[in-house]
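This document opens with one chain alone, in structure tokens, the form predicted on its own.
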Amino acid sequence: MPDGLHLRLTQESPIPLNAEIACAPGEVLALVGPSGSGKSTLLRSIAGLYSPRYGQITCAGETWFDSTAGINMATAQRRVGMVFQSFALFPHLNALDNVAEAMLDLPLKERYKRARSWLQRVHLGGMETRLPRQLSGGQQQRVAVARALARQPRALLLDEPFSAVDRATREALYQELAELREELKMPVVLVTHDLDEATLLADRMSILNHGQTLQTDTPDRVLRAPASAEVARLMGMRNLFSGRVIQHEATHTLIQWNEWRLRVRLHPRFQPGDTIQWVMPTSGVLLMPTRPHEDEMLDNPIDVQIESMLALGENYRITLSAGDDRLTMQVPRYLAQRFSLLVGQGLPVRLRGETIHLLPAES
């Protein structure tokens, strides 16, 4: 039986599931999807807190759940470490005792020795005697992480672990988890609704909806080549449109979109005349350069009109009227000021054809 965590679950009710995931030792797999997509149900199934109808869960060569064989190992026997959004610390125990509670099977002296070591590793040395109410949100989450890892789990499960802390604390916790990852030799499954968090922390991500895994790949590949229009929408990709394949050339494919013919990277699986959908990231829409490079063969210049501008920190999210569709682009604030961009203004932009991905038309 292979190493790592492997899950395949199906059921029609009460929570529909048709999911399959795998997470190697030392890998972080993010489960991403909207509320009700089944992310937390999968996590609870791995931990033994929920029993699905059919399927199998194995970890480190050990079968934790097998509906056919009648195996459903108790949570305590699975030795999973779980970190919750709510921290779930014992309010009447100090930080040291909270961590030590995870190791009740060890002798008392060894238990507290390991607890102190783990608090040091999550940068909480000197705070052993503080109660949870005397710790900040970020410090409470560090105690929760130390407690989860102290029992030397076979898998680490993180359920929206950073959503209850402020942004600055969250970014510090990201860094600390990244450092801990280098020494963790276990599968790590992260449930999150935050795509930036998944992209930053995960080696691979599984996109879920209605209990079904729609695509599993590296964050970069999912963003660059979503498997379907549904995945593109779940990933928050705003530039999703319909078009038609015209023809294939040696180095690119030509598609029709509204009044424009766009050169995109080669997609030979589609036939000329096929109706398709296409998607591109906001980073694929650029202000026209003052001197276009002749070798940028997949640049597609089009004329659009600025419909709205929304300031988001150092960037503007700009909506562009393009025929019957609306394009979205991100422009740094300094560039928006340099080009004196205004709502209602006509604007030449270029669509980077190498970032355009073709998808089958939805039925």
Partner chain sequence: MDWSALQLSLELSLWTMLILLPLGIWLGRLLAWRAFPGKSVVEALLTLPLVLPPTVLGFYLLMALGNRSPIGQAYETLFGQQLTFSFSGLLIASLIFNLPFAIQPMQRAFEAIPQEVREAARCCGLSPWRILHRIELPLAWPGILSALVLTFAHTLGEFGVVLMVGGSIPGETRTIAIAIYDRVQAFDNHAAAVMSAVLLLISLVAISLSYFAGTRIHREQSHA
Second form
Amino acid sequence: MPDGLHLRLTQESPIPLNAEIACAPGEVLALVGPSGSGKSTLLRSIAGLYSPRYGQITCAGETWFDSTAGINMATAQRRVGMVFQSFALFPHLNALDNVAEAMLDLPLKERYKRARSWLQRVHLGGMETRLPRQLSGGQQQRVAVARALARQPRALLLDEPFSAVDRATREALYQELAELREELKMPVVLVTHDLDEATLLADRMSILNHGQTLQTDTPDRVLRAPASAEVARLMGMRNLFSGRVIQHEATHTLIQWNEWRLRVRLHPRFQPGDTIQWVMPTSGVLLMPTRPHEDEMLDNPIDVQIESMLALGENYRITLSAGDDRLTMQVPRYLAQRFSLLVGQGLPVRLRGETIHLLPAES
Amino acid sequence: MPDGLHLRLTQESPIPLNAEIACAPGEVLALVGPSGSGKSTLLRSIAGLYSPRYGQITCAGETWFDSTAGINMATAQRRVGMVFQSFALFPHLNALDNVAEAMLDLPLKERYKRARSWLQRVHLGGMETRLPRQLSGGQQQRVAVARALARQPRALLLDEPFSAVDRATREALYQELAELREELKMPVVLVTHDLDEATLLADRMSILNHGQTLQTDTPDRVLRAPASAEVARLMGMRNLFSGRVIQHEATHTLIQWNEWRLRVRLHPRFQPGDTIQWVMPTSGVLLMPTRPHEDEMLDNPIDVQIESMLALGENYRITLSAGDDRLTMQVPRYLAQRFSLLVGQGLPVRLRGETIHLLPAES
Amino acid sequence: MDWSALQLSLELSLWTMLILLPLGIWLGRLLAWRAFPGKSVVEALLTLPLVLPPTVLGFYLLMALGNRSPIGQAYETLFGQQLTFSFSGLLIASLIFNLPFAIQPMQRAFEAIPQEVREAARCCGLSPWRILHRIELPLAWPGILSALVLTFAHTLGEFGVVLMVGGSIPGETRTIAIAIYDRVQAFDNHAAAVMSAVLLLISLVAISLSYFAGTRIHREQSHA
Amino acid sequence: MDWSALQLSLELSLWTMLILLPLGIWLGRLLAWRAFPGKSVVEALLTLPLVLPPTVLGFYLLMALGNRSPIGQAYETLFGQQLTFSFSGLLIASLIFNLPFAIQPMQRAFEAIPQEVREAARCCGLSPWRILHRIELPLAWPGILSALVLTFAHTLGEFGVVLMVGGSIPGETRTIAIAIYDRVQAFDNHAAAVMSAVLLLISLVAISLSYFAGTRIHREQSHA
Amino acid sequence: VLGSAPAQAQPATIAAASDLQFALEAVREQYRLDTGRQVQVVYGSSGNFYRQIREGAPFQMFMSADESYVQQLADAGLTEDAGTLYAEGRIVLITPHGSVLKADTGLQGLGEALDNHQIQRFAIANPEHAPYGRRAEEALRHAGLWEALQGHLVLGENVSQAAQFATSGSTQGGIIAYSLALSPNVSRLGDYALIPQDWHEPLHQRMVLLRTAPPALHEFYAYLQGPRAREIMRDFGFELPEAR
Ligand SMILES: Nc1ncnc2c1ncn2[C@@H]1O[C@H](COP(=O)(O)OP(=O)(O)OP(=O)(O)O)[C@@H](O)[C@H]1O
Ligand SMILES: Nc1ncnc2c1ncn2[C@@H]1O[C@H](COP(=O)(O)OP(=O)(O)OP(=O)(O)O)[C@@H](O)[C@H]1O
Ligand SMILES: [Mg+2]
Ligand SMILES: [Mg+2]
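Since the structure above is the form predicted on its own, I would like to see how the form predicted together with its partner chain looks, so please show that one next.
Following is the full complex, with the preceding chain placed first.
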């Protein structure tokens, strides 16, 4: 039986599930999906807090759940560390006790020493004696994180563990998590809505929708080559359009999109004439005027018009009308200023064919 | 008495507060600050759920709270719409009733019609009869948002209202919020940890730390010209360094940083010889090879070394060692590949002096 | 079977519940959410009616409500009839000795309502009245139901106080508890057993149904 | 003042609480978290000891536990002494008529513990035993305290059942409630008043203190 | 069935009807002075004692207000013999101070007050099971007032409670035991008048030694039939049967 965490669950109702995930020891698997897709339910199933109709869950060679064999190991035996989406702190215990409670196998003194150090690590030094209701939302969440990590679990289950924490603290916690993961070599399943967080922390990423795992791959590959239009949409990829394959060349494939012919990376699995969908990250759309490069042979210059500009941190999100479709690009503020980009103006852009990924048309 | 929402609160303990904010009708004010800085406490004070020791709160010309005059209007009279950080749905009422409950002034039929349409607007059509415990975290949060919006409040108080919602849904909710804000012309105070969200939604942004409002300005200006090193740090600006003013020229100021002399935008308020700190967004660090532009006269070419590269969504976050300091830049993946960036390699970069902001040295 | 006694007991129980319901809710909320010096003492005072033997409590109530007492005289002037040995007197006694069961479970139930939920209700602009009947009461419902059921059962079974204050007047103050007691004392074990069985059965059915319906109402509250 | 009767009553109350505490916790948790067909009926059955007049309940208990009953005979064979008219018999009766007060408030208290908190406890690897004493009991504490206080008070005051099953034997089964009752019956109002006052005062102090300490313990749990 | 040994550690206990509680206490005190020995008495309802003795209650002597209980126990073989008639109870009409009703032996006052609708409440012990209640009913029937009193009667659980009702001021009067009315605590509260003995069946009070009775109790049993005890009993309002 293989190492790490393996799960395969199916049921129709009340919560539809058709999921399969695997997570090796020391690996971080990001579970990404829209609200209500069943992420928490999967974590709860792994922890033994929810028992779906059919399926198996194994971890480190142990069977935790098997619907056919009638196995359902008790939660306490599974030795998971879990951060609940709603924190679920013990309301009557202070921060220190909340963390210490997860380390009952240690002697009392050691337990409190470690609990103290865990609270330090999540930047809550000095808050030891506060009750949960005397802590802010983010502070409570960090206590929950400390409690889950403190356990030295065999599997770590994190349900949006940083959602209430500010940026700076979050980065520090990323660091802790990375270190711990090296140390403990356990599978880590991380639910998150933040794609940056997912790419930063996760080795692989599983896309979930309506309880179904649609694609599991490295974050990079999921973003570059989503398995379906559904995945692309779930990843928030705005540049998703219909087209038709014209022909395959030696180095690239030629597709038709509105009035344009685009050179895109080679996709031999489609036949010329096939109707397809194609997708491209916003970073695949570039302002025209840069020096040509050898890798730019797949660049497709087209003329579009600026429809709207939205400030977004240090960038502008610019919507371009391209034929009947709307193309989205992201431009750093300084460039937008340099090129005096204005709504309504025409703009020559390049579509980097290298970043264009073809998908079967949706039925 | 002025329009909109005005607040000025001070107390020493138990929660230190020294805050002043103002929010015009139709304006969105983002309240940003680290975990535990008092954001929720401010919102709760506005809603009348918390009464600090000293201060005033007025809204639309009405005094809601005045510690000296002994005024403390009841929460129900203040007519605020509030999304609690922990949602605080009515656990025994279904989604529809939760929303309808906020519109008691309407006739029954109308109330439920609108509640239904609100649930649609937050993408919860079909979930009307679910109890909160039968909803996922993000679904519960959206019910809370719908409930707060439904009230047609005189002030909208949103405590991280989108933290549990996925990206795609979140964008749709941004849209709803934007429309509503046009419609209702009420002050909106939005607590968020997401700077993108803040810049996207907020007209102005207030930075809070230890209960104290440090700077209030447009998101753009806060990011470009933070009022202090503290603010810069809170904004997660990694490029914050010490330096010394050398002299002021006609178009720029010259500063010394490690072995480099940097041309930065004119800061006449500092004297030559002053020790200062300077800060620059990660987007202020550019890869060398682009065509010179007329606005690039403030560019400062320096040679640095790549210390680490971290994948982050479609970008790499690259840490560069520059003298004794560590410089951070963000490079799109395709550029990193094109230039074959590797850890350890030397790299010529430009620091855009235009984006460099000088700050008084911290005492 | 003494049906009139049964009817009287049921009436007494219903009236007691009916009056203790608002009183218990009011006092229960007060005790749940207000902190004041001496609160423990007040809570303890509310338990004291349980401490005295019922007959003794009844004796003191007879003194306190009797014709010679100010209360008794005031009542007589107001309503033209005497308070002791009447249904009204019985009801007052019943209210007093049921206080402990009514208040405590309700207080605990209100204490268990999360503060944030009440805050959210205020933020939704609900009037205190609406908060009470739409948010607090449904959430405190299981505790309130417990209180009512205990009151109901205890009123049916209590006879020491009732006998002392009521005087066992058939059709007026002779409850089923007194009737059964009398049958037992008169060595009419058969009649006592029949009456006990009927009383137990009725109570069992009534209480089962109210628990059953109570939890259903609670669960389906939201479909109103 | 009949100190030995007071002592006996206090002993009886303490033993009753001591036995009902684990029993109530066990049954309360069972009823709080298990759903099974006929649950409402079980809950109602647990309320029934309140429905019968105490003396009548006492009469039936006397029959059920007496020398001629199987239970009484089994007890006598096992322990060489008779069950009725002894402290043990009193205790059994006391346990039965206090069941309703003990179970209900505890059940409600356990019901009020958020499911997620219990789940988190399991995820922390706590043993069921540890979950019970570290998480559930502290959180259910106010309800448990209520149950104990009601039991305490009610045991002090109950005399119908106790008189019937115990027989008022001085020093052994004559509780303070019976002693006060006797004084009232003997028109010795002064002695009755003194005893009542002492009993009420002791109860008031004991209950106030336990509420006071109870809420403090509850609040300061975490500094353990 | 013999009483088992281990239960005998406690002192001998007498179960006595409540109406004896003043008289018997005085006798006990005298017995203590005379002999230096003590007995323990528990007062209560004769019916309850009967029941408890049937169930094995550790009483060694039973002084009943109703002789039928003694007879039944004797029939069940729990007693040494058929017992002894030791006293006969009398009943009185008692009226609280300030009552419209005046206590008179012939109950004429009660009849008039009833005619004048001046009686709201009138207390007796419950005739269903209390011996004094039964006798009160008989007396009232004899006086022809029983029907008229219906709707006005409040019924005490026992005669003590009836006396409490009768003297509480919430009734206009009641019929209670003479022995109670004589006690200072009760007589303080109102006026009373004896009701003719032949208006009701006699209230035979019978006592009996149970099989478990120790020698000490035999002695007290005898003492109760002696002159000093009889004198005390008479002082407390009991008629005495012929001395043996
Ligand atoms: N008790 C229940 N009965 C029926 N459906 C339920 C119940 N609990 C949850 N659901 C539904 O199951 C689905 C999955 O819920 P889950 O909490 O796993 O979602 P999630 O992926 O964690 O979402 P989020 O990101 O919003 O937390 C949701 O659509 C939810 O409405
Ligand atoms: N009852 C209390 N007693 C003492 N301090 C408290 C109490 N409640 C909250 N605090 C403290 O007050 C500070 C402000 O809390 P608040 O909830 O306003 O923070 P916040 O800015 O909303 O943080 P977050 O982003 O984590 O939600 C925190 O440091 C918190 O620990
Ligand atoms: Mg979830
Ligand atoms: Mg907060």
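Residue numbers count along the first chain shown, from 1. Superpose the two forms; the largest set of C-alphas matching within 1.5 Å is the rigid core. Model, not experiment: these values are computed from the prediction.
Asker: Does the distance between the two CA positions of Asp220 reach 2 Å or more between these two forms, the core being superposed?
Answerer: Stays below the 2 Å threshold, so no.
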